[in-house]
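For reference, the chain that follows is the form predicted on its own, supplied as C-alpha coordinates.
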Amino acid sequence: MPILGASTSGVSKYNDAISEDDFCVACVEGCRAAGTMTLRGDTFFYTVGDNPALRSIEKAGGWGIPIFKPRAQDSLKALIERAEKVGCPAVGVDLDGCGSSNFARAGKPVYKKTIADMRELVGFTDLPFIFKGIMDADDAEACVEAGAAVVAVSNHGGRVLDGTPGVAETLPSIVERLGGRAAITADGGVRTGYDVLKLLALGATAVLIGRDVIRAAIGGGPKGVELQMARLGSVLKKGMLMTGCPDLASIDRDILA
(Lines of atoms letter the chains of each structure in order from A and count residues from 1; the text may use other names and numbers.)
(Lines give C-alpha, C1' and ligand atoms only; values in the text may rest on other atoms or scores of the structure.)
Protein backbone atom coordinates (compact mmCIF):
# COMPACT_ATOMS: atom_id res chain seq x y z
CA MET A 1 0.00 0.00 0.00
CA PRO A 2 1.68 3.22 -1.15
CA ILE A 3 0.01 5.35 1.54
CA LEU A 4 1.90 5.97 4.79
CA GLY A 5 1.35 8.09 7.86
CA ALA A 6 3.33 11.34 7.85
CA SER A 7 5.82 12.43 10.52
CA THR A 8 3.47 14.37 12.77
CA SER A 9 4.15 15.19 16.43
CA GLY A 10 3.33 17.49 19.32
CA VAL A 11 -0.42 16.88 19.30
CA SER A 12 -0.61 16.73 23.10
CA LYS A 13 0.52 20.36 23.37
CA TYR A 14 -2.41 21.63 21.30
CA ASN A 15 -5.22 20.04 23.32
CA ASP A 16 -5.80 17.62 26.17
CA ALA A 17 -7.69 15.07 24.10
CA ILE A 18 -4.84 12.56 23.90
CA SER A 19 -1.39 12.06 25.39
CA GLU A 20 1.64 12.17 23.13
CA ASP A 21 2.43 8.50 23.79
CA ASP A 22 -1.12 7.45 23.00
CA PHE A 23 -1.06 9.54 19.84
CA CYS A 24 2.14 7.94 18.61
CA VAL A 25 0.91 4.44 19.44
CA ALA A 26 -2.36 5.11 17.60
CA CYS A 27 -0.48 6.15 14.47
CA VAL A 28 1.95 3.23 14.57
CA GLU A 29 -0.55 0.50 15.42
CA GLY A 30 -3.35 1.87 13.26
CA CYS A 31 -1.16 2.02 10.18
CA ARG A 32 0.20 -1.46 10.84
CA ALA A 33 -3.32 -2.85 11.13
CA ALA A 34 -4.14 -1.25 7.77
CA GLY A 35 -1.17 -2.97 6.13
CA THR A 36 1.13 0.00 5.99
CA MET A 37 3.58 1.99 8.14
CA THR A 38 3.85 5.47 9.57
CA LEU A 39 6.67 7.93 9.89
CA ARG A 40 6.97 9.51 13.34
CA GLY A 41 7.86 13.14 13.90
CA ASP A 42 9.96 15.15 16.31
CA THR A 43 9.20 18.20 18.39
CA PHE A 44 10.76 20.43 21.02
CA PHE A 45 9.83 18.37 24.08
CA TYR A 46 11.18 15.09 22.65
CA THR A 47 14.63 14.05 23.87
CA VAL A 48 16.87 11.05 23.32
CA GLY A 49 15.86 9.61 26.69
CA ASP A 50 12.21 10.65 26.62
CA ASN A 51 10.99 10.20 23.07
CA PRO A 52 7.34 9.18 22.52
CA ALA A 53 7.95 8.48 18.83
CA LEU A 54 10.78 6.03 19.41
CA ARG A 55 8.93 4.45 22.33
CA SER A 56 5.92 3.73 20.15
CA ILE A 57 8.09 2.23 17.42
CA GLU A 58 9.99 0.11 19.92
CA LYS A 59 6.72 -1.14 21.40
CA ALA A 60 5.69 -2.22 17.89
CA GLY A 61 8.95 -4.10 17.31
CA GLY A 62 10.48 -1.50 15.02
CA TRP A 63 7.35 -0.85 12.92
CA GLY A 64 7.85 2.83 12.10
CA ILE A 65 10.30 5.36 10.72
CA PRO A 66 11.48 8.32 12.83
CA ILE A 67 12.07 11.68 11.15
CA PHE A 68 14.09 14.04 13.34
CA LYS A 69 14.27 17.83 13.24
CA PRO A 70 17.67 19.21 12.15
CA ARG A 71 19.18 19.35 15.61
CA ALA A 72 22.92 19.54 16.27
CA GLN A 73 24.87 16.72 14.64
CA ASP A 74 25.78 15.05 17.95
CA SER A 75 22.15 15.09 19.05
CA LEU A 76 21.03 13.59 15.75
CA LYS A 77 23.64 10.87 16.00
CA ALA A 78 22.41 9.95 19.47
CA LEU A 79 18.83 9.75 18.17
CA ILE A 80 19.92 7.68 15.18
CA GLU A 81 21.76 5.26 17.46
CA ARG A 82 18.62 4.81 19.52
CA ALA A 83 16.56 4.29 16.35
CA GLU A 84 18.97 1.54 15.31
CA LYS A 85 18.58 -0.18 18.69
CA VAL A 86 14.80 0.08 18.45
CA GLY A 87 14.93 -1.73 15.09
CA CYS A 88 13.70 1.04 12.81
CA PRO A 89 13.96 0.17 9.09
CA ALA A 90 15.08 3.70 8.16
CA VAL A 91 15.69 7.14 9.65
CA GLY A 92 15.50 10.69 8.37
CA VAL A 93 15.82 14.41 8.98
CA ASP A 94 13.21 17.07 8.32
CA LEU A 95 15.52 19.60 6.65
CA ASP A 96 13.07 22.49 6.51
CA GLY A 97 12.58 22.14 10.26
CA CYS A 98 15.48 24.60 10.55
CA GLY A 99 12.79 27.28 10.64
CA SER A 100 10.83 25.72 13.51
CA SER A 101 9.31 28.39 15.73
CA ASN A 102 8.45 25.76 18.37
CA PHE A 103 12.10 24.80 18.79
CA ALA A 104 13.15 28.46 18.79
CA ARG A 105 10.68 29.37 21.55
CA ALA A 106 11.90 26.42 23.60
CA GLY A 107 15.52 27.57 23.26
CA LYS A 108 16.50 24.37 21.46
CA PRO A 109 18.56 25.18 18.36
CA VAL A 110 17.92 23.63 14.98
CA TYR A 111 20.22 24.16 12.02
CA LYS A 112 20.32 24.55 8.28
CA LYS A 113 22.22 21.47 7.17
CA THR A 114 24.96 21.62 4.56
CA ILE A 115 25.61 18.81 2.10
CA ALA A 116 28.65 17.92 4.23
CA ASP A 117 26.41 17.66 7.31
CA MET A 118 23.98 15.47 5.40
CA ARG A 119 26.76 13.18 4.16
CA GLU A 120 28.04 12.86 7.71
CA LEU A 121 24.65 11.69 8.95
CA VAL A 122 24.14 9.26 6.06
CA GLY A 123 27.58 7.81 6.68
CA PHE A 124 26.92 7.45 10.39
CA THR A 125 24.31 4.71 9.92
CA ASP A 126 23.69 1.69 7.71
CA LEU A 127 19.97 2.46 7.70
CA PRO A 128 18.41 3.98 4.57
CA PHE A 129 18.24 7.75 5.01
CA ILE A 130 15.32 10.07 4.25
CA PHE A 131 15.60 13.83 3.76
CA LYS A 132 12.22 15.52 4.10
CA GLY A 133 10.82 18.96 3.30
CA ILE A 134 12.16 19.24 -0.25
CA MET A 135 10.39 21.53 -2.74
CA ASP A 136 13.10 22.21 -5.32
CA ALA A 137 14.88 20.04 -7.89
CA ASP A 138 18.31 21.43 -6.97
CA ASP A 139 17.73 20.58 -3.30
CA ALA A 140 16.53 17.12 -4.28
CA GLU A 141 19.72 16.64 -6.27
CA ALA A 142 21.76 17.69 -3.25
CA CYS A 143 19.97 15.10 -1.12
CA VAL A 144 20.87 12.35 -3.58
CA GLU A 145 24.47 13.57 -3.71
CA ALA A 146 24.53 13.29 0.08
CA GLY A 147 23.37 9.66 -0.14
CA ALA A 148 19.64 9.84 0.44
CA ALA A 149 17.64 6.69 -0.23
CA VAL A 150 14.40 8.68 -0.11
CA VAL A 151 13.60 12.30 -0.93
CA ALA A 152 10.40 13.44 0.77
CA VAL A 153 8.73 16.25 -1.18
CA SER A 154 6.69 18.29 1.28
CA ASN A 155 5.56 21.85 2.02
CA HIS A 156 4.12 20.84 5.40
CA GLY A 157 0.59 21.20 4.14
CA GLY A 158 1.27 24.76 2.97
CA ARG A 159 1.13 26.01 6.54
CA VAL A 160 4.74 27.17 7.02
CA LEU A 161 5.18 29.86 4.37
CA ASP A 162 2.35 31.76 2.71
CA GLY A 163 2.43 31.34 -1.04
CA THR A 164 4.44 28.12 -1.02
CA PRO A 165 3.84 26.16 -4.26
CA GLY A 166 1.81 22.99 -4.00
CA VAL A 167 3.63 19.67 -3.94
CA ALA A 168 1.87 18.63 -7.16
CA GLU A 169 3.43 21.68 -8.86
CA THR A 170 7.00 20.88 -7.90
CA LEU A 171 6.90 17.08 -7.88
CA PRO A 172 7.26 16.50 -11.67
CA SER A 173 10.48 18.51 -11.94
CA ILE A 174 11.97 16.67 -8.95
CA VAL A 175 11.00 13.27 -10.38
CA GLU A 176 12.57 14.21 -13.71
CA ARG A 177 15.79 15.47 -12.11
CA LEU A 178 16.31 12.41 -9.91
CA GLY A 179 15.62 9.93 -12.68
CA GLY A 180 14.95 7.01 -10.36
CA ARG A 181 18.09 7.45 -8.24
CA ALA A 182 16.01 7.68 -5.05
CA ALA A 183 12.51 6.86 -3.94
CA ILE A 184 10.26 9.92 -3.69
CA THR A 185 7.44 10.49 -1.24
CA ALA A 186 4.96 13.35 -1.47
CA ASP A 187 2.60 14.93 1.06
CA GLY A 188 0.63 18.07 1.74
CA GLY A 189 -3.10 18.61 1.42
CA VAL A 190 -3.86 14.97 0.54
CA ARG A 191 -7.38 14.12 1.64
CA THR A 192 -8.65 11.25 -0.55
CA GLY A 193 -7.44 8.17 -2.38
CA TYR A 194 -7.99 10.11 -5.59
CA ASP A 195 -5.47 12.70 -4.40
CA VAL A 196 -3.06 9.84 -3.75
CA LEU A 197 -3.62 8.54 -7.28
CA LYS A 198 -2.77 11.95 -8.76
CA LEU A 199 0.52 12.22 -6.85
CA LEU A 200 1.47 8.67 -7.82
CA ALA A 201 0.71 9.59 -11.43
CA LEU A 202 3.07 12.57 -11.10
CA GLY A 203 5.86 10.23 -10.04
CA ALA A 204 5.68 9.76 -6.28
CA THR A 205 6.71 6.34 -4.98
CA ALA A 206 4.44 6.72 -1.97
CA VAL A 207 2.18 9.37 -0.44
CA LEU A 208 2.15 10.49 3.20
CA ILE A 209 -1.00 11.48 5.12
CA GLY A 210 -0.70 13.86 8.06
CA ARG A 211 -3.69 15.95 9.11
CA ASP A 212 -6.33 13.26 8.61
CA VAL A 213 -4.29 10.70 10.54
CA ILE A 214 -4.08 13.17 13.45
CA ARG A 215 -7.86 13.58 13.44
CA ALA A 216 -8.36 9.82 13.25
CA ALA A 217 -5.94 9.16 16.11
CA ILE A 218 -7.59 11.71 18.39
CA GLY A 219 -11.11 10.61 17.49
CA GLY A 220 -10.64 6.86 17.41
CA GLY A 221 -7.17 5.79 18.55
CA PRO A 222 -5.51 2.94 16.64
CA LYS A 223 -8.84 1.77 15.20
CA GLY A 224 -9.59 5.26 13.92
CA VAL A 225 -6.24 5.40 12.12
CA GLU A 226 -6.75 1.91 10.72
CA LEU A 227 -10.17 2.86 9.32
CA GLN A 228 -8.83 6.12 7.86
CA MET A 229 -5.94 4.41 6.08
CA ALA A 230 -8.14 1.56 4.88
CA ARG A 231 -10.59 4.07 3.42
CA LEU A 232 -7.80 5.86 1.58
CA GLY A 233 -6.60 2.55 0.17
CA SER A 234 -10.11 1.57 -0.91
CA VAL A 235 -10.68 4.85 -2.75
CA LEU A 236 -7.24 4.58 -4.39
CA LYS A 237 -8.19 1.14 -5.70
CA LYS A 238 -11.45 2.55 -7.06
CA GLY A 239 -9.56 5.35 -8.80
CA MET A 240 -7.15 2.83 -10.31
CA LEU A 241 -10.06 0.74 -11.57
CA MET A 242 -11.73 3.75 -13.16
CA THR A 243 -8.51 4.84 -14.89
CA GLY A 244 -7.54 1.38 -16.16
CA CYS A 245 -4.58 0.80 -13.84
CA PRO A 246 -4.41 -2.88 -12.80
CA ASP A 247 -1.39 -2.29 -10.55
CA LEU A 248 0.76 0.51 -9.17
CA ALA A 249 3.30 0.21 -11.99
CA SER A 250 0.54 1.08 -14.48
CA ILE A 251 -0.12 4.50 -12.95
CA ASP A 252 1.39 7.26 -15.06
CA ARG A 253 0.70 10.84 -16.13
CA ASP A 254 -1.50 9.75 -19.00
CA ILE A 255 -4.40 9.22 -16.59
CA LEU A 256 -4.31 12.93 -15.72
CA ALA A 257 -4.91 14.09 -19.30
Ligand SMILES: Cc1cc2nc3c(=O)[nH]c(=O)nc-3n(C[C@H](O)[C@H](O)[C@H](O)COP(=O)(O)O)c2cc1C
The other form holds:
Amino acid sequence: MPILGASTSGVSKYNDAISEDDFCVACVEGCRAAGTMTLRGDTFFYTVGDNPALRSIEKAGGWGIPIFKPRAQDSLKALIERAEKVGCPAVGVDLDGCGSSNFARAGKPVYKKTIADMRELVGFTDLPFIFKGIMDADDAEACVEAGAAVVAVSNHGGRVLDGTPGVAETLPSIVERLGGRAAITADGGVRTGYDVLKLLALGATAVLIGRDVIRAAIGGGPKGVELQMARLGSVLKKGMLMTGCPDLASIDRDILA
Ligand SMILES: Cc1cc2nc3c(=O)[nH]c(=O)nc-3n(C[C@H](O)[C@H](O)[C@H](O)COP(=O)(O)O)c2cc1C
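Same protein, different condition: the form predicted on its own was shown, now please give the form predicted together with this ligand.
Entire complex below, previous chain first.
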Protein backbone atom coordinates (compact mmCIF):
# COMPACT_ATOMS: atom_id res chain seq x y z
CA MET A 1 0.00 0.00 0.00
CA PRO A 2 2.08 2.96 -1.22
CA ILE A 3 -0.46 5.53 0.00
CA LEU A 4 -0.07 7.07 3.46
CA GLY A 5 -1.86 9.81 5.37
CA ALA A 6 0.12 13.08 5.25
CA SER A 7 1.31 14.93 8.34
CA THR A 8 -1.50 17.32 9.25
CA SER A 9 -2.38 19.19 12.44
CA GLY A 10 -4.27 22.12 13.89
CA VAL A 11 -7.55 21.01 12.33
CA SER A 12 -9.48 21.64 15.58
CA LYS A 13 -8.72 25.36 15.21
CA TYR A 14 -10.58 25.71 11.90
CA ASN A 15 -14.01 25.04 13.41
CA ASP A 16 -15.58 23.11 16.27
CA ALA A 17 -16.26 20.00 14.21
CA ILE A 18 -13.66 17.78 15.82
CA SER A 19 -11.21 17.86 18.71
CA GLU A 20 -7.50 17.61 17.95
CA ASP A 21 -7.28 14.24 19.74
CA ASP A 22 -10.26 12.78 17.87
CA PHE A 23 -8.80 14.07 14.60
CA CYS A 24 -5.41 12.42 15.20
CA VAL A 25 -7.02 9.16 16.35
CA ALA A 26 -9.25 9.10 13.24
CA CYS A 27 -6.21 9.49 10.97
CA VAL A 28 -4.09 6.90 12.81
CA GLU A 29 -6.80 4.27 13.29
CA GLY A 30 -8.40 4.78 9.87
CA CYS A 31 -5.10 4.33 8.07
CA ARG A 32 -4.26 1.29 10.18
CA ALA A 33 -7.61 -0.32 9.34
CA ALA A 34 -6.92 0.29 5.64
CA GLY A 35 -3.56 -1.49 5.91
CA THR A 36 -1.43 1.62 5.88
CA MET A 37 -0.03 4.29 8.19
CA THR A 38 -0.29 8.03 8.62
CA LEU A 39 2.26 10.69 9.34
CA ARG A 40 1.16 13.14 12.03
CA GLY A 41 1.87 16.87 12.01
CA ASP A 42 2.90 19.47 14.55
CA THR A 43 1.41 22.83 15.43
CA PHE A 44 1.98 25.65 17.89
CA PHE A 45 -0.24 24.30 20.67
CA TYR A 46 1.42 20.85 20.71
CA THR A 47 4.04 20.39 23.45
CA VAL A 48 6.21 17.47 24.55
CA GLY A 49 3.90 16.79 27.49
CA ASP A 50 0.59 17.51 25.74
CA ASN A 51 0.85 16.26 22.20
CA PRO A 52 -2.26 14.92 20.41
CA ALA A 53 -0.17 13.44 17.57
CA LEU A 54 2.13 11.40 19.82
CA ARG A 55 -0.81 10.48 22.05
CA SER A 56 -2.75 9.00 19.12
CA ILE A 57 0.31 7.07 17.91
CA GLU A 58 0.99 5.76 21.43
CA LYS A 59 -2.61 4.59 21.70
CA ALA A 60 -2.08 2.61 18.49
CA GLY A 61 1.09 0.96 19.82
CA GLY A 62 3.46 3.13 17.77
CA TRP A 63 1.50 2.98 14.49
CA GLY A 64 2.33 6.40 13.07
CA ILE A 65 5.16 8.73 12.13
CA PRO A 66 5.46 12.20 13.69
CA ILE A 67 6.77 15.05 11.56
CA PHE A 68 7.82 17.94 13.79
CA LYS A 69 8.08 21.59 12.83
CA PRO A 70 11.67 22.90 12.64
CA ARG A 71 11.63 24.09 16.24
CA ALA A 72 14.76 24.84 18.27
CA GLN A 73 17.17 21.89 18.31
CA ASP A 74 16.62 21.17 22.03
CA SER A 75 12.84 21.14 21.64
CA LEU A 76 13.14 18.80 18.67
CA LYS A 77 15.39 16.45 20.60
CA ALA A 78 12.87 16.29 23.45
CA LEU A 79 10.09 15.46 20.95
CA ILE A 80 12.22 12.83 19.21
CA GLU A 81 12.99 11.16 22.56
CA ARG A 82 9.29 11.07 23.31
CA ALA A 83 8.60 9.58 19.84
CA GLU A 84 11.17 6.86 20.50
CA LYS A 85 9.42 5.99 23.80
CA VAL A 86 6.06 5.86 22.02
CA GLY A 87 7.51 3.29 19.58
CA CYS A 88 7.33 5.31 16.35
CA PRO A 89 9.05 3.55 13.43
CA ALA A 90 10.50 6.83 12.06
CA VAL A 91 10.54 10.57 12.78
CA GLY A 92 10.96 13.68 10.69
CA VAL A 93 10.91 17.45 10.33
CA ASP A 94 9.05 19.52 7.74
CA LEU A 95 11.86 21.90 6.88
CA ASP A 96 9.51 24.17 4.91
CA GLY A 97 7.66 24.83 8.18
CA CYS A 98 10.35 27.39 9.03
CA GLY A 99 8.05 30.04 7.60
CA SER A 100 5.19 29.31 10.02
CA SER A 101 3.70 32.53 11.31
CA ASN A 102 1.47 30.55 13.72
CA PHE A 103 4.52 29.42 15.63
CA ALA A 104 6.11 32.87 15.58
CA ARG A 105 2.90 34.46 16.91
CA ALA A 106 2.76 31.87 19.71
CA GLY A 107 6.31 32.80 20.76
CA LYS A 108 7.68 29.42 19.67
CA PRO A 109 10.24 30.18 17.00
CA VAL A 110 10.87 27.86 14.08
CA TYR A 111 14.14 27.93 12.21
CA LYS A 112 15.68 27.50 8.80
CA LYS A 113 17.88 24.47 9.45
CA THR A 114 21.45 24.15 8.25
CA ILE A 115 22.92 20.86 7.05
CA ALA A 116 24.84 20.74 10.36
CA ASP A 117 21.54 21.08 12.30
CA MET A 118 19.98 18.34 10.16
CA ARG A 119 22.96 16.04 10.67
CA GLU A 120 22.78 16.64 14.43
CA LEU A 121 19.12 15.58 14.50
CA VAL A 122 19.70 12.49 12.34
CA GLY A 123 22.62 11.50 14.58
CA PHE A 124 20.51 12.01 17.72
CA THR A 125 18.26 9.02 16.97
CA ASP A 126 18.55 5.52 15.54
CA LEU A 127 15.15 5.92 13.87
CA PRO A 128 15.00 6.53 10.11
CA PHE A 129 14.73 10.28 9.51
CA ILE A 130 12.41 12.06 7.08
CA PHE A 131 12.94 15.61 5.80
CA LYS A 132 9.72 17.01 4.36
CA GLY A 133 9.02 20.03 2.19
CA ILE A 134 11.75 19.50 -0.39
CA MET A 135 11.18 20.99 -3.87
CA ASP A 136 14.64 21.10 -5.39
CA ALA A 137 17.34 18.55 -6.31
CA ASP A 138 20.12 20.45 -4.47
CA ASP A 139 18.05 20.52 -1.28
CA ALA A 140 17.26 16.81 -1.69
CA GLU A 141 20.98 16.17 -2.04
CA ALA A 142 21.59 18.11 1.18
CA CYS A 143 19.04 15.93 2.99
CA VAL A 144 20.83 12.79 1.87
CA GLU A 145 24.18 14.29 2.91
CA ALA A 146 22.66 14.90 6.34
CA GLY A 147 21.66 11.22 6.55
CA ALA A 148 17.96 11.27 5.60
CA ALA A 149 16.30 7.91 4.95
CA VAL A 150 13.34 9.60 3.26
CA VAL A 151 13.01 12.83 1.30
CA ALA A 152 9.41 14.05 1.27
CA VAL A 153 8.82 16.12 -1.86
CA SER A 154 6.06 18.57 -1.01
CA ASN A 155 4.98 22.19 -1.46
CA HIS A 156 2.71 21.85 1.60
CA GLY A 157 -0.28 21.25 -0.63
CA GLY A 158 0.29 24.61 -2.34
CA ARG A 159 -1.51 26.25 0.54
CA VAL A 160 1.28 28.34 1.99
CA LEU A 161 2.93 30.17 -0.88
CA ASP A 162 0.89 30.71 -4.00
CA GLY A 163 2.74 30.05 -7.25
CA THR A 164 5.16 27.37 -6.07
CA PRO A 165 5.86 24.74 -8.74
CA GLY A 166 3.80 21.56 -8.63
CA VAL A 167 5.30 18.43 -7.11
CA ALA A 168 4.91 16.49 -10.38
CA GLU A 169 7.11 19.12 -12.04
CA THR A 170 9.98 18.88 -9.56
CA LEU A 171 9.80 15.19 -8.64
CA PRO A 172 11.60 13.75 -11.72
CA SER A 173 14.75 15.86 -11.23
CA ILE A 174 14.88 14.88 -7.53
CA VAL A 175 14.38 11.19 -8.34
CA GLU A 176 17.15 11.38 -10.91
CA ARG A 177 19.58 13.18 -8.58
CA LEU A 178 19.05 10.84 -5.62
CA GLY A 179 19.38 7.70 -7.74
CA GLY A 180 17.87 5.47 -5.05
CA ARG A 181 19.96 6.83 -2.13
CA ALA A 182 16.78 7.65 -0.17
CA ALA A 183 13.12 6.75 -0.39
CA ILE A 184 11.02 9.59 -1.82
CA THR A 185 7.47 10.51 -0.93
CA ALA A 186 5.38 12.99 -2.90
CA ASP A 187 2.20 14.85 -1.95
CA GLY A 188 -0.02 17.69 -3.02
CA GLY A 189 -3.31 17.60 -4.88
CA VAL A 190 -3.53 13.81 -4.98
CA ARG A 191 -7.24 13.09 -5.13
CA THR A 192 -7.59 9.68 -6.81
CA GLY A 193 -5.75 6.39 -7.18
CA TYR A 194 -4.95 7.48 -10.74
CA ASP A 195 -3.14 10.55 -9.37
CA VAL A 196 -1.21 8.18 -7.07
CA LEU A 197 -0.25 6.05 -10.07
CA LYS A 198 1.11 9.12 -11.90
CA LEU A 199 3.37 10.15 -9.01
CA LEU A 200 4.60 6.57 -8.60
CA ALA A 201 5.33 6.54 -12.34
CA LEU A 202 7.38 9.72 -11.88
CA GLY A 203 9.50 7.90 -9.30
CA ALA A 204 7.88 8.39 -5.89
CA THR A 205 8.25 5.46 -3.48
CA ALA A 206 5.00 6.41 -1.75
CA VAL A 207 2.35 9.14 -1.94
CA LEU A 208 0.82 11.12 0.94
CA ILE A 209 -2.77 12.38 1.19
CA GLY A 210 -3.51 15.57 3.15
CA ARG A 211 -6.84 17.32 2.71
CA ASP A 212 -8.91 14.32 1.63
CA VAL A 213 -7.90 12.48 4.81
CA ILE A 214 -8.81 15.57 6.86
CA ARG A 215 -12.22 15.75 5.18
CA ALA A 216 -12.76 12.03 5.77
CA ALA A 217 -11.69 12.29 9.43
CA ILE A 218 -14.08 15.18 10.13
CA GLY A 219 -16.96 13.69 8.17
CA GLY A 220 -16.60 10.05 9.10
CA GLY A 221 -14.03 9.57 11.88
CA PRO A 222 -11.77 6.48 11.71
CA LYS A 223 -14.24 4.69 9.41
CA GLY A 224 -14.25 7.65 7.02
CA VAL A 225 -10.46 7.62 6.80
CA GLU A 226 -10.42 3.84 6.33
CA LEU A 227 -12.92 4.09 3.45
CA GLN A 228 -11.03 6.99 1.86
CA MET A 229 -7.70 5.13 1.92
CA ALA A 230 -9.27 1.86 0.77
CA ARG A 231 -10.90 3.67 -2.15
CA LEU A 232 -7.57 5.25 -3.17
CA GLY A 233 -5.95 1.80 -3.00
CA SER A 234 -8.62 0.12 -5.10
CA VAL A 235 -8.55 2.84 -7.80
CA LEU A 236 -4.75 2.61 -7.87
CA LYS A 237 -5.09 -1.13 -8.52
CA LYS A 238 -7.56 -0.42 -11.32
CA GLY A 239 -5.10 2.03 -12.87
CA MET A 240 -2.32 -0.54 -12.60
CA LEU A 241 -4.51 -3.13 -14.30
CA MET A 242 -5.35 -0.74 -17.14
CA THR A 243 -1.68 0.17 -17.68
CA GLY A 244 -0.38 -3.41 -17.48
CA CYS A 245 1.46 -3.09 -14.16
CA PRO A 246 1.20 -6.35 -12.17
CA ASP A 247 3.08 -4.90 -9.18
CA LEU A 248 4.47 -1.62 -7.84
CA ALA A 249 7.96 -2.35 -9.13
CA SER A 250 6.72 -2.45 -12.71
CA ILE A 251 5.23 1.08 -12.61
CA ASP A 252 7.50 3.37 -14.60
CA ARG A 253 7.40 6.51 -16.71
CA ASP A 254 6.46 4.61 -19.87
CA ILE A 255 2.86 4.38 -18.70
CA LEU A 256 2.58 8.18 -18.91
CA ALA A 257 3.64 8.40 -22.55
C1 LIG B 1 -5.00 21.73 7.45
C2 LIG B 1 -3.63 21.25 7.09
C3 LIG B 1 -2.67 21.13 8.08
C4 LIG B 1 -1.38 20.71 7.76
N5 LIG B 1 -0.46 20.56 8.77
C6 LIG B 1 0.77 20.10 8.48
C7 LIG B 1 1.71 19.85 9.53
O8 LIG B 1 1.44 20.03 10.71
N9 LIG B 1 2.93 19.36 9.18
C10 LIG B 1 3.27 19.10 7.86
O11 LIG B 1 4.39 18.61 7.61
N12 LIG B 1 2.41 19.35 6.86
C13 LIG B 1 1.18 19.82 7.13
N14 LIG B 1 0.27 20.00 6.11
C15 LIG B 1 0.67 19.67 4.72
C16 LIG B 1 0.41 18.20 4.40
O17 LIG B 1 1.30 17.33 5.08
C18 LIG B 1 0.59 17.90 2.90
O19 LIG B 1 1.86 18.33 2.48
C20 LIG B 1 -0.48 18.53 2.02
O21 LIG B 1 -1.72 18.65 2.68
C22 LIG B 1 -0.65 17.66 0.78
O23 LIG B 1 -1.53 18.23 -0.12
P24 LIG B 1 -3.10 17.79 -0.22
O25 LIG B 1 -3.76 18.40 0.96
O26 LIG B 1 -3.51 18.44 -1.50
O27 LIG B 1 -3.17 16.28 -0.25
C28 LIG B 1 -1.04 20.41 6.41
C29 LIG B 1 -2.01 20.51 5.41
C30 LIG B 1 -3.30 20.93 5.73
C31 LIG B 1 -4.33 21.01 4.64
